[in-house]
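Just the one chain here, the form predicted on its own, laid out as structure tokens.
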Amino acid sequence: MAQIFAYILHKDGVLDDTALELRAAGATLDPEAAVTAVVTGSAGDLEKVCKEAARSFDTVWKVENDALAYPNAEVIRPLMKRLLPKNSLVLLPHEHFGMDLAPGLSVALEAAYLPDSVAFEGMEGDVLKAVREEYSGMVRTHVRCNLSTGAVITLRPGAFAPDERKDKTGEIMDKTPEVFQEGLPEVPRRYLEMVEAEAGDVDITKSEVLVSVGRGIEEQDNLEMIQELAKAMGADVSCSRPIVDAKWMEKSRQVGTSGKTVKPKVYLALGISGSFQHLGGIKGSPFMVAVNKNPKAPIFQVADVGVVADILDFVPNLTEKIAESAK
């Protein structure tokens, strides 16, 4: 099999949680293969990131330049084309940056493109059997991807259990000189500034226990029972996008790729279907309990405990039982 590369996201000197998921996915593709981490960025925290990545990957390729301080796909795509050998397998997380970089990168590398994979089911010669989800996870599709000429594969965050072993002493190789031999690519898009979202009354990104509610709550008045349950549990309340779109809760409470990224120890999902946009905002593999009246809801595929029930009946009963146990 061709060499496997994982493009690693990072922020403020810290590896993104998806880094260890990419390592696990690479091992699934080929348990014997050495997976190379590709880390780009500007001077400062980049060396720290590379050293951390070297504990999990066999080799780390570093590309350092001030123009890479913000991960702009328009800049990184041509650099990756210069860097990667022919027929490479490239793994990226299926989030904002990965979705921006991957399609054009597959064209540049003349490689296959397999987006938003949630599982690998093995190989048949050069053909990878993979699983994707359609219609917000309501349908699972089984696809085949020919890897003989390389491939760019994006992986849904949280779909692959992270390989948390840090038993490597990977070599860090500075690829900056060879990548920039032709100079910095001219691109039409440039980074201007980062605008932080306004903080709400509760910072759910720091909550250890979250009670999160979705469209299954049906009416705004029913949110009161969610507040009562959260109070009984000592938790904070969060929500999925439909609740914010209905203006029932503020944007600062939204979990997902278009909301906040949270990392609680316990996550109670009530009436949430489990679209990848929502699950993409949940990091750190919390203990997840899902309650949904649809037994085929995608959330059950990632939950540690699943309960098929109407939350309008379930939540008051749970609140009552917690109150009784606290006496």
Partner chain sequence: MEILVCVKRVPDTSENEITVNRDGTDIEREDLVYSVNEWDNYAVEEAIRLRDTGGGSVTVVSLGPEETEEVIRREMAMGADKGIHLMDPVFEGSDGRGVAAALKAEVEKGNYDLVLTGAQADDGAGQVGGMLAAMLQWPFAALVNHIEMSGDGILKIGREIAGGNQEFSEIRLPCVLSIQTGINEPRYVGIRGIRKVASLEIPVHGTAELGIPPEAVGEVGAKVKRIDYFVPQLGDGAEILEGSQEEIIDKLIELLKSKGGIK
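Can you now output the form predicted together with its partner chain? The one shown was the form predicted on its own.
Single chain only below; no partners, no other molecules.
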């Protein structure tokens, strides 16, 4: 098989959690293969990150330049094209950076693109059999991806169990001169600044009990019944993304990969389907209850307890009973 590369994300000198997931996935592609970590960045943190990566990968390819201080996919893509040999297999996490870099990288490398894999089920010759999700997790598919002319593969964060052994002493190779022989590529997208999300009135990351509401609430006016339930339970209210998109609640209440990461003891999901981006924001395995009118909603696969019901009908009755029992 062709050479396998893992593009490593890092921040403030620390490897991203996904790095060790890429290692594990690389080994399932080919247990014999030596997986090469590609680490780009600017002086300072980069050396530290490379050393850390060398504990988990056979080889580390380092690319250093001031222009790489912030990971800008439009800078990194042409550099990867210069760096990677023909027919390479490139692994990346399927998150905001991977989604920015990977599809175009596959075109630049004239390679296949396999987005958002959740599992690999083995090779048949040059063809990888993998598992993906469609329709926000309601169904899965097996797909065949031909790797013979190379492939860019993004992995769903959290889907591959990380390989935490740190048993390697990989060689760190400085690829900077090679990559910058032709100078810095012309950059059509210039990074300006990062603006942090605004803090809200309640910090849901500290809440022990969350009553979380999703698109199943249907109308803004119905949110009142959720507030009342939360009040009766002594819980805080959080939500899924569509509620924030509709401007019905503040961004600071959104749970998920593009919202807050919460770690409550109890999580009550009301009218939430259970997309991986939502579930990605729930840590610490809380006791999870889901109420959804669709018995096939993916949230029932991960919840501890489920109720198949219309929340518009169920929630007011639940609130009333809780209030009664408190008397």
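In this text, the rigid core denotes the largest set of C-alpha atoms whose superposition between the two forms falls within 1.5 Å. Positions refer to the first chain, counted from 1. This one's a predicted model, so the numbers in the text were calculated from it and none came from an experiment.
Practice prompt. Superpose on the rigid core, then tell me if the C-alpha of V237 is displaced by 2 angstroms or more between the two forms.
Written response: Indeed, V237 is displaced by 2 Å or more.
Discussion item. Once the core is superposed between the two forms, does E208 show a C-alpha displacement of at least 2 Å?
Written reply: The answer is yes, as the C-alpha of E208 shifts between the two forms by 2 Å or more after core alignment.
Item to complete: Align on the rigid core first; then say whether the Cα of V266 has moved by at least 2 Å between the two forms.
Response: Yes.
Worksheet item: What is the magnitude, in angstrom, of the C-alpha shift at G280 between the two forms when the rigid core serves as the superposition reference?
Response: It moves 3.9 Å at the C-alpha.
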